Amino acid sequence: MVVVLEQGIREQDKNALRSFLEGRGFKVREVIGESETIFGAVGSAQIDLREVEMRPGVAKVVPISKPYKLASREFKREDSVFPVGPVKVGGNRLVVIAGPCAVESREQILETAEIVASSGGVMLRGGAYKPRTSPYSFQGLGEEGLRYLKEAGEAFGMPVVSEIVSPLHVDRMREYVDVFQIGARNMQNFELLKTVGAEKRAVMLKRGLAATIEEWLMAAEYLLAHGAEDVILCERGIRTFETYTRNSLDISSIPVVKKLSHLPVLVDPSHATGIREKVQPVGLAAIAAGADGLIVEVHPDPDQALSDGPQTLFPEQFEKLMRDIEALSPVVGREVARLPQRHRIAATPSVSVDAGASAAGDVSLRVAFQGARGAYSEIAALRYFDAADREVEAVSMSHFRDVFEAVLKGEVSFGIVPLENSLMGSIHENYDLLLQYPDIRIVGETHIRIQHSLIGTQDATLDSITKVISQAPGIEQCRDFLNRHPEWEIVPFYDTAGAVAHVRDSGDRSLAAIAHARTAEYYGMKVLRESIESNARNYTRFAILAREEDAVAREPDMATLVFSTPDTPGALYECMRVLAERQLNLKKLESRPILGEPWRYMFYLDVELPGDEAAFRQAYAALEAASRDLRLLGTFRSSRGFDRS
């Protein structure tokens, strides 16, 4: 059963309730959610629910109908999110685990770890004990392989995942492994599940070769019932009559399990297909279907791998897969999880934070955004820093200038402002503000897909609506939908999220707003129609801002510059030639009028950085000589794969 506790319940009442339930044979687990705290009470004991409801501090009791209690969505409504070392699994993150099928040597696993980390993977996999169909196949290096795996993970800051095949191996593996993997063949090895569950550390549970979804979740229940709190489900394909691929990936199981259970779901496209060339498209399909990440096999030289070579990716294939995942992530409303050391920024003199969506730590961040709560800027900020594993306090500001002021005065650690929309073009006000605040730098970027919904009061219907309000760009981006309702009055409003707040405050069922569907959740409103935007390829790029003295970017791959040119023929050409001769790829070029100087213009550029920092300094010096008023607005790690066209 789920026992929902009253807000502000006294500690003595909570302890008394726990003792009451445990005394009647229940195992009790406390879960603190965003809006409520519950006790999950599981066991075979019978009890009259009214006995529990009348206890002090109990708001209500909800019976769990599913045979899997702790794993069910009835037990916990929010998605489970938990840390594995510096990486958080679940929520808005897409976690990619990669490595060889088996650890073959120290050199092999160290080289693989470098490939995985440099390409964007955040956990390292590798088998030390391999359950193989043939007794004559390579069975792994055992404890020696675990030592190599742990060394490689620590060298690149990655937690490690390895399969456990026997309860007898727990003591041996405990000091080496961050995540125990239960393989498909052992999904219903109940003694192994009990032993591993009692370790109370993260477990990845692969679906059995012919297991139903309920059997898979019941296996997870074994782990949870015996102490495990952090369980990852892994779909790796099931055995069917089809023989072209190694297994048949049950991609429909992903949304089904995500509805039935709060546990994160990863997909293994390597074992699902058994064919190297099929891993990438199947992996992307899994992300599109709602998976929380992938676990794939990669090897420095797959043709020489001692096991699973045909399904193992070459390094360049894994790199492409990561780029494709980054391009897909905003479409599905996710951010790709990253490692802390990839791109760090000092948020304050005493706080180190990774603005490349990869920091770890307990210090919360204050991030300023323009708009009311629930605005697209807030959604972008929370998604960006959520992937960085940080607690974030999003601070609402009335105007874009207020965001810059808050960053400059040190009232917040970061600011976030939109720079460009794929349909409407650049937000010129923010480019102008970047010039007016020379002590502020761009230290990161993110982009989200703009999805509009029609939102009204809880008792509203499409038929009750007579007036729709939203920010002018939001109205224009939904013009096709609005044109189908000529009877509605369309009125511009200062902000999309603010429009939803206004509808809530009015309580008028004839009034509706256009905003993101999450804004409806925030204000307790009703989504009347989702995805009403005219063009689905609608993205906005946001800049992360910090004070110049606090912004120290590492491994940036993009720079934003601004300059003017002399009033001479070919002046802009000379500046472009500086970039071309030094092989600096120009990603964006836009002109803006110089305030107070009619018919003179500043040019804004986004330039890909070379790997050699000295080469960029030389190019900057040459560009400074060819231009006027050259300024560096920021260097940062870009959202790779984003098509700004």
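For clarity, every value in this text was computed on a predicted model and none was experimentally measured. Residue numbers count along the first chain shown, from 1. Between two forms, the rigid core is the largest collection of C-alphas that superpose within 1.5 Å. Compared with the form predicted together with phosphoenolpyruvate (PEP):
- With a cut-off of 2 Å and the rigid core superposed, residue 574 has a Cα displacement that reaches or exceeds the cut-off between the two forms.
- Relative to the superposed core, residue 563 undergoes a Cα shift of 2 Å or more between the two forms.
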Given for the second form:
Amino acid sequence: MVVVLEQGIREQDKNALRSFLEGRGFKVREVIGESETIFGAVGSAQIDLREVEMRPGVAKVVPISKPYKLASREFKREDSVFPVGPVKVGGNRLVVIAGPCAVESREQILETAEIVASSGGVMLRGGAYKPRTSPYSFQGLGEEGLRYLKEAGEAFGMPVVSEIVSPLHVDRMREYVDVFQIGARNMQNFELLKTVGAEKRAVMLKRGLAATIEEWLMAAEYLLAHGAEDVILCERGIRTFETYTRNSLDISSIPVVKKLSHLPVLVDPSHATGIREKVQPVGLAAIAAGADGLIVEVHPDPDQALSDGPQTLFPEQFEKLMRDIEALSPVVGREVARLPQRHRIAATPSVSVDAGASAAGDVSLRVAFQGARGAYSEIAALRYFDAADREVEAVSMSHFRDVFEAVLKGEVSFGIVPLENSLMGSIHENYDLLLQYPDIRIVGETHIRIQHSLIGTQDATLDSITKVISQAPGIEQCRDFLNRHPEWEIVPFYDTAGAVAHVRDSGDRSLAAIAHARTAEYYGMKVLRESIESNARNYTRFAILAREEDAVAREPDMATLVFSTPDTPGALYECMRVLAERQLNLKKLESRPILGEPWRYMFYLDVELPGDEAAFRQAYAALEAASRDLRLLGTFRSSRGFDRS
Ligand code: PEP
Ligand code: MN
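Mind pulling up the form predicted together with phosphoenolpyruvate (PEP) next to the form predicted on its own we just looked at?
Now the full complex is given, and it begins with the chain already shown.
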């Protein structure tokens, strides 16, 4: 049963309630949620719920109807989110775990770890005890393998996952793994589940070869009932009559389980398909279906792999998959989890934060954005920093210039400003500000999908609306929908989130705003109609800003430059030739009037950085010679998820 506690329950009432329930044979677990605190009480004992309800400090008692209790949504309404080392699993992030099927040698796992980390994976997998169908197949390196796995994980700052096949191995494995994996073949090995559960460490529980969803959740219940709190479910395909693929991925189990349970669900497209070429499409489908991430097999040389070679990705296939996931993530409103930066970012003189250390993460970072609370910029900022597990405090500013000022003065560690919308083009004001603030650099980039909703007061309906307010672009982007309501008066407002705040303050049920559905939640307002934007492919790209001396970008792969050209024939061509001759890939080129110099233009360009830093420096020097007033606005890790091929 779920016992919802009254807000502000006295400590002695809480203790008395716990002793009462334990005395009646229940195991009690306290869950502090965002809106309420509950006691989950599970066990086989029978009790009249009214007896519990009458106790002081109890708001209500809700029986859990499912056979799995601790694993159920009834027990915990919010998604479970928990840290595994520097990585948070669950919630809004997509977590990608990758590595070989089995650890084969120290060199092999170190090399794989480098591939995984550099492509954007956040955890390393590798089996040391392999449950093989044939006793004559490679069985894994055992403890030696675990040692190499841990070393490789540590070298790249990644937590490690490895399968445990026997309760007898717990003592040996404890020292090495961050996440115990329970394999498909052992999903119903209840003694193993009990022993591993009692370790109270994160566990990834794979779905059994022929397990129903309920059996799978009951197996998770074993782990939770014996002490585990951080359980990750992993759908890896089930046995069907189909033999073309190794297993059949039950893709519908993802939304089903996400509804039934609060636990994060990962998908293993490698074991699900058994075929390397199928890993990418099936993995992306899993993310589209709502998975919280993937676990995939990758190996420096899959053809030489000692196990599961045919389903194991080549390094370049894994890199491509990560790029595709990056491109898909804003469509499903997710952000790909990243490892914290390993180098220091001196954020401000007063707030010096080592981005890699969670101890230093106690100091929450301040990030300035333009707009009212709940603005798209704030949503983008929170997602961007959350994906790297950085706690941030978003600070609302009235104007874009205020964002730059706050960064420059060190009042905030970072700023975020929109640079470009995929339908409406560049936000020139921010490019101009980048020129006016030469001490500020672009250090990161993120993009989110713009999904507008019509938002009103709690008692509003579509019929009660007579007037709609929003920022002009928001109105423009919803023209098709608005045209269907010619009776509505449409009034531009300075800001989308501000429009929602205004509707709330007015309490007027005839007034509606256009903004993100999250903004409605933020202000306790009602979404009258979701996804009213005319074009679903509506994205805004944001730049993360920092002061130049603090600007250490994470593995940059893109540069933004600005320059003008001499007023001579072929001048722009000469600049482009610098890039062409060096095989540098141009991603954006845009001209813009130079402020105060009528009929003269400057050019903004985004160019992919070559792997070799010296090559870029040379190109920059050559461009400097060919152009005028060349400036580097920043180098950063691109989020555009484009395909290099
Ligand atoms: C594995 O992940 O290496 C593995 C053996 O997976 P499964 O238990 O899903 O077959
Ligand atoms: Mn395998």
